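Take a look at this single chain, the form predicted on its own, given in structure tokens.
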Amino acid sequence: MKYVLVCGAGGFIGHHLVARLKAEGCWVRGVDLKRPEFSSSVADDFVLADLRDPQSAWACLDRRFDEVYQLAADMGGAGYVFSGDNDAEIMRNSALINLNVLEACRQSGAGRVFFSSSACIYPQFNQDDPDRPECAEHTAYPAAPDSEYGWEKLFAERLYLAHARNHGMICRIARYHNIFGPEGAWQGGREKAPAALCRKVAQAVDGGSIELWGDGRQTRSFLFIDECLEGTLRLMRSDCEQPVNIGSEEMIAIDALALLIARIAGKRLSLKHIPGPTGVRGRNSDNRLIRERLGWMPTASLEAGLVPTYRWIAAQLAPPGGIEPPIRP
């Protein structure tokens, strides 16, 4: 039996990852400050711990794990990351977690260590054109992320790579591009664009309007959670030592994303643009390297992932015993 530790198991991706690993027959310990919000974890052992504390990190790695997935971070959507109000906490909290977990992995002799980095590490100057963003892995330097969240992720990448070089550790790094799906944050300020727009569409009356930050022409790509998990496991168990994008190449403008969700919901809605944090003008995953190194890349369409995501968020808004909104097939 393979013994696996998932740090950040109370969060969206970590919660889904625990379920995937359990389905493979692994023994899984999950650790987080909180338990998953929307359904119970299937982890064999779930530890409530603050990984910013080195003693807590060492206690969670009280044995040798075959695989350690380090997903724990202080993060959120544009409203949290780009407001500027949370920069110090984001950098401090995430840096402490990575330093502590990585040192505990080194001391306990962990087999393989996975780190979830982010597309936010890419230079802002390569993402000013919404139609032609440049996010190939080799373009990360010269460094110029558009947020302190991105700067901390870039530092952490170098931290894991240095430990691999100096201590012979097997580290794998994925640069995630906007992962979404059911059981992710959908309100409260930390939700990302797909979940926020699903909530707004579900709350809107047919023929009404919803508000969007910015002019709606900024572009992104979004990856469904199942594809993220598949790419994560393939990368973890590969011989690829360099950071790799895990994301979709199906780029879409935020206006178009909102209208696609409205169509899924069977609603006719108008869009009202208001000031708000938007991040870079364009971002899209470049999947040439993952295709070359892993012989695989995500293929599921954006719409295929939005249908179950919208259905789940609409159900959260439905009154107890009420009727959920119809979903367009």
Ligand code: NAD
Second form
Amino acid sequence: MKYVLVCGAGGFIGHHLVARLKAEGCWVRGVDLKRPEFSSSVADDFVLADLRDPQSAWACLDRRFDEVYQLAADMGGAGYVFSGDNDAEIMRNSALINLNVLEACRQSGAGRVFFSSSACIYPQFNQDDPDRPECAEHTAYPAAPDSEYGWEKLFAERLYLAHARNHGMICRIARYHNIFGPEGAWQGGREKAPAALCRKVAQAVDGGSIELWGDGRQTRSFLFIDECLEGTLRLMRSDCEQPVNIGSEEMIAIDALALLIARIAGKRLSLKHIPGPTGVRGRNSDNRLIRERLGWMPTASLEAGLVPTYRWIAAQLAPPGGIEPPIRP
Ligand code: NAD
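In place of the form predicted on its own, the structure of the form predicted together with the ligand is requested.
Everything in the complex follows now, all chains and molecules, and the chain you saw is the first one.
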């Protein structure tokens, strides 16, 4: 039996990861400040704890785990990360979590440690052109992330790499690019573009309009949760010691994303652009390294993931016992 710890198990990716690890037959302990919002955790043991506190981190790692997935972080969508208002909290909270979890992993002799970094570590100057962003792993330096969230992730990457070098720990680092799917934040300010747009489309009347932040020409790629989990497990169990992108290469402008969701919903909508935090102009995953190192890369289409995501968000908005909105096949 493999013993696994998932930090951030009450969050979007962590909650799905717990289910995937349980389906594989692992014994799983989840830890988070909160329980998952939309369905109960299937973890064997779920600990409510604040990993900013070293004693709590040690208590969660009171035994040797074969695998530790460190996904806990203070994060959110553009409205939370790029407004500037939360910079100090984001840096302090996430750095404390990483320092404490890693030290507890070292002391308890954890087998393998996974850290979820982010595409936000890539330099802003390589992402000014929405049609040709550069996010190959080696372009991370000279560093110039556009957010403090990205700087903290870069610091944490180096922290894990240094522990691997100096203490012989086995650490694996993924740079996630915009993960989406059912049971992710979809309202309240921490939701990301796909969930926010699904909500806006679901709330709009056919023939009406929805508001988008920025000019709508900024580009991104979005990875469905199932492929994120597949990549995470493959990376964790690989011999790849360097940080790698886990993302989709299907880049799309935000306007086109909104229209795609409207098409899935079977609605004709016009787009209204309003000022708002947008982040870099363009970002896309570069999957050459993951393909080379793992012999695998994500392949599912964006639309295939948006259909269940839209369906789930629309159902959240539907009155209890009410009729679900139609979805185009
Ligand atoms: P999430 O916000 O849903 O999950 C993070 C969880 O960490 C939350 O449940 C939160 O309560 C928990 N947490 C925060 N502070 C804590 C503390 N002090 N002690 C214990 N738990 C604490 O985010 P997610 O989308 O599931 O992302 C998981 C990880 O992947 C994060 O590290 C995030 O930075 C990284 N990431 C995610 C994406 C994405 O698109 N979702 C992209 C890049 C990187």
